[in-house]
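Only one chain is given next, in structure tokens, and it is the form predicted on its own.
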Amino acid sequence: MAKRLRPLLATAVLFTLLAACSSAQPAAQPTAERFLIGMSQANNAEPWRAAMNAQIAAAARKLPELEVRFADAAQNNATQVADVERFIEEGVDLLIISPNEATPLTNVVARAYDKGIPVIVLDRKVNGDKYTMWIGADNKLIGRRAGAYAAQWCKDQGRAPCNVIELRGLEGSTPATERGDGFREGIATNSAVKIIASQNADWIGDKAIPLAVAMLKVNPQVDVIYAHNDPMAEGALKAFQKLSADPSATLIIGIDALPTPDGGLKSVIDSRLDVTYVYPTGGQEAIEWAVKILEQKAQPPKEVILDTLEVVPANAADLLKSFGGE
């Protein structure tokens, strides 16, 4: 009997040892959760929007749990609607969108939001409130500051009347409306300042050149050119060159002030533009808030308004250095 028990006891001891060894192993760690973000861009051809994409990509690269897929609507509303619909079908965990125009993109953004996808709207807005949050600068304030600068410059230069040509952004985009309205509020402090011509160049420098040429031909006495972004302001300068005209007596105002070799900060330093305004892309902030929403289940504010700065020759070099430009 004792001989027959010996194998059974040995087997029992073996199982006991195996169980003990098994329980001593560290518990398997859960796999880190990953998140897919869809980024729908209105138009990659604009340098400012290319900078926005670059900042989003750079911020996301520091976070291995994030994957960002980019889509370029090439300034086409139907393309951007299709881009967002594809992101919805792919099951993105969060959508970032900078809409081409407000009204055409409102319904598809609302569709994503209604499906439970958090939506961060960057820069340009959509109608209604079916989105998680909006991040951008105060375009009306920027326009107002530009208008106030123009009004004071005209007074200081003794220009009365003081004639303004305006190169506007894409019609239907909220920044174009707000920058135009704000500028008009700003120049209202000086009754001598008048907008004598205004055209939409759709944020594109190359489109601004022929428009500015045509407006300068019809209106040879121009004191101020107000462009809704720096590339269009640069386009106005090229229009002067095409007409063999001297722009030195004309105040040229832009907006964006990118710290890139061809950006607005360098344009002021090189005396091509007289003044511009920093318009942050919000790319890094979008990723920071995406992490809070996805990983921390944070309830973000409905709006995050980014600061702006006025760039003139006296501070342009210091600002370029502070923003990492060369």
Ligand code: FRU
Contents of the next structure:
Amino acid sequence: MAKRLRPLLATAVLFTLLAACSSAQPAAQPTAERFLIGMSQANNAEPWRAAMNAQIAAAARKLPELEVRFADAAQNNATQVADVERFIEEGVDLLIISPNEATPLTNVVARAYDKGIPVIVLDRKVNGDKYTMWIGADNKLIGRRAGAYAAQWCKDQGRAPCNVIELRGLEGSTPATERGDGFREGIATNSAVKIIASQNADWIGDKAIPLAVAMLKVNPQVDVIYAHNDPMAEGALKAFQKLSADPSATLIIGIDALPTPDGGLKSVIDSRLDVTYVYPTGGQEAIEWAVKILEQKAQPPKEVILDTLEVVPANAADLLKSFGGE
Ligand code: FRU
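Alongside the form predicted on its own that was just displayed, please also present the structure of the form predicted in complex with this ligand.
Let's see the whole complex now, leading with the same chain.
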């Protein structure tokens, strides 16, 4: 078969060369369309964001027509605005952005969108509706489920009052507001549950340590720690350690549940966290939608909401296996 094709191929090459020589114009080459995607990441330094980038890169590697350029804003709004402006100048065919904070990034995202660049907003939101689509999990629901879990736990443990310390994500980022609001709705079924202290650790584990130390010091009875993400929950555990205090009688709640060796699933298996919630990065879905928008000219829905899962000791090991973790 291959042998029979070879003379045909040689003839085709010859004709192509002859055609190229005999005409003033170079022969038209069948060029497959290629697409450049700009991916503006809020902060590569956080493990969950590294996982999002890795998912995007892995999904894009399977599609040779796509090139993805990554930019890291290092949790700085001005840097992220500049990153998006550079992507616009470079003429990206599509922009994916996971914005650091909503308000400072809204205008530049709108600028890209107004120029006709499709924009996929991932996980954190911008204000208004000048973007093509948003993909992410329902943070209010996650907060509500965490609150309901805490309310039930306090009841089961007979803790009244049941004092909660909250470690919040970066204030201008939408999941922080939504996870905070949802939690307050979730605990409303149990009037014994009280948020006695709340501090902003900007999503960063190391920032959570001194804040948790200070809150634990002034509040002798803490029943629940609600951290808006797993790194801050781990930060709270380090605070217990620093104070030589025992966290075992305290309910520790996180969010993210990464299937990595130092991720939340492993933390639940190892009994460091009591409960966490799978917060999918949406990286793969972003590339799937990018392809539909660019190649099939699809009109995407304005929102794609990803599923979450509650992770407790009973299901953590199975979930870790199902996510391919170890
Ligand atoms: C990483 C992160 C995650 C969190 C998400 C919310 O920057 O803080 O831990 O779930 O962002 O946007």
